[in-house]
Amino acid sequence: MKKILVTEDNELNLKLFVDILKYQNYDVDVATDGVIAYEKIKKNSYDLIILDIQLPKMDGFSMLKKLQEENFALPPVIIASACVMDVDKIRAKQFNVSAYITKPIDINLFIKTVKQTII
């Protein structure tokens, strides 16, 4: 079974994304807040992470900025984000960010996202 991590501070957000990926037969680990999404991060294997931007304590790229200055190798990741700026969609793909959605959320988008990626 494929293990994703859920990045996401917001209540409802987190749920529904658990609620979907388990639908989907994931293994689903959860963080609200980008300290402890680093701290999973460095001491579990996951198939996939979503990620929030927008995070208390640690911002989403600050998050993967840290982890790439530690050379550290991660696994796919989509990230699941109010912003719709253009700047941070650029700066998403200078961390090799697999897909980048916005929300709200398209259910079916995100599920074939997920799918597309997970592989």
Contents of the next structure:
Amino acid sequence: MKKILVTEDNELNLKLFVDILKYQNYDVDVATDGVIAYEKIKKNSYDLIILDIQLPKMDGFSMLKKLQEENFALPPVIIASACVMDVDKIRAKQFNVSAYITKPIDINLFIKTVKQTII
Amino acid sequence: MHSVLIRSLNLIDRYINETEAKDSDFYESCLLLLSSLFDEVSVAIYFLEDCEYCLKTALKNSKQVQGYELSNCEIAEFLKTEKKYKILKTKKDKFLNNNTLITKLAIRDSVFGFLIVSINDDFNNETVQSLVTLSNVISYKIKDYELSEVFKLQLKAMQDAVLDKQKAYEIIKKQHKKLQEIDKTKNLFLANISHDLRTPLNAIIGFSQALDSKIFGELNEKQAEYIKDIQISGLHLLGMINEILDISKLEAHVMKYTPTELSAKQVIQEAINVLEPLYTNKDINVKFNCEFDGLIKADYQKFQQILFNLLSNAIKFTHKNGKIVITSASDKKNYILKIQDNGIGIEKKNHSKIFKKFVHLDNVYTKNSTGLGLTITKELVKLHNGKITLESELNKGTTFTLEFKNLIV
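Could I have the structure of this protein in the form predicted together with the partner chain, to go alongside the form predicted alone above?
What follows is the whole complex; the chain from before opens it.
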């Protein structure tokens, strides 16, 4: 079973992602802030990370930057964020993320993107 | 007497130069100096604007002779008007007891005052001539002085104006900077609010979509209907959030424009297909007149947004069983797009209003709208180097015409 880490600080959005992904038969782990996410990513091995940008303690981009500086081999990352400004999308591109989905997500598109990204 | 005159002129000259700053003392200084040149002299300068009876006579006479000795009667007359003298060096009776000579103060032939000198000697020809010359010189000095005062005032006014201008410029610069800051704050605020509104919308739309797609099981008829209603309202709300964000992006000039080569026909057909549920719901007949079947270079998303906005407006403001015609054509190098409906129309007086922000016209149903749609459309058309115009008549319908230069590949 493929393992996915969902980072999301909003309780209901987290529930939505987890429920949908579990229903698609994925093993789902969660992180509700940037620091927890960072530690979990370093400790465990995931097949995919669903990453929010605005997170408590450490934002998504800072976390990616930190891991990149440590030369950590990241699994594929899908950003799911309510940040829709072009600057955020451009920044995401610099981190080589697999996809950038804006909230509110279309769940069909979300499931499709996850399926395509996870190997 | 001549040496006295020369000495006095030199003194006056020097005195004027040295005392230029002490404005109010000027006339007094002049007279003080004059009086110091003669023993037992009384001097007065009488300006014409204050002229009274006795001096009118003096004026008449002084035109004939350059210097004129006042009679005691005349002296008495003008002493009555004492208050109007610029200065009187000695007591009044000195004028009565002494011989008094009056000379005019004039530039060319225009008399502006009199110099009145009284001495305890007789006036001889030489003294009179000297005093006449002296009064001529004083005339020029006074006028020079007055002119220089005028110039000083003008210069000061000019300097003040320059300073004011500088000050105004500084204020405007400060205000401009402040406005820029406010604008930046506003855009940041809008970006944040957009983020904060999207977050709960994600759950609303997401959960209702999850239920609607029945991945967690079947719904009964009413549940399915309601969940669709929630979704529609959520998407509606999202549309409004996007409009607010778009206008702030457009105003901040940070709207990205990424043109690619597109088939005009295909983009339009796509928009028509997406909006099909809306117009079939109202039994509106939509006709696509495709006279141009080539490529255009446009930003796909933004061009589509233009079409969505204009088409959904046309659907919104057209009655049941109405008609909408979309025409895609080219005119030489220009690409022309027309969206014509036979809906409620817009009064002529409102034609210029509708592209403005937050405008809702009274006669139309505009609930659930930000009033930004056409403003954004106009800006997006501009982004494509195009212009949008409309023809419309109340209760007859509306035609929006979009004309783009250099859009055709």
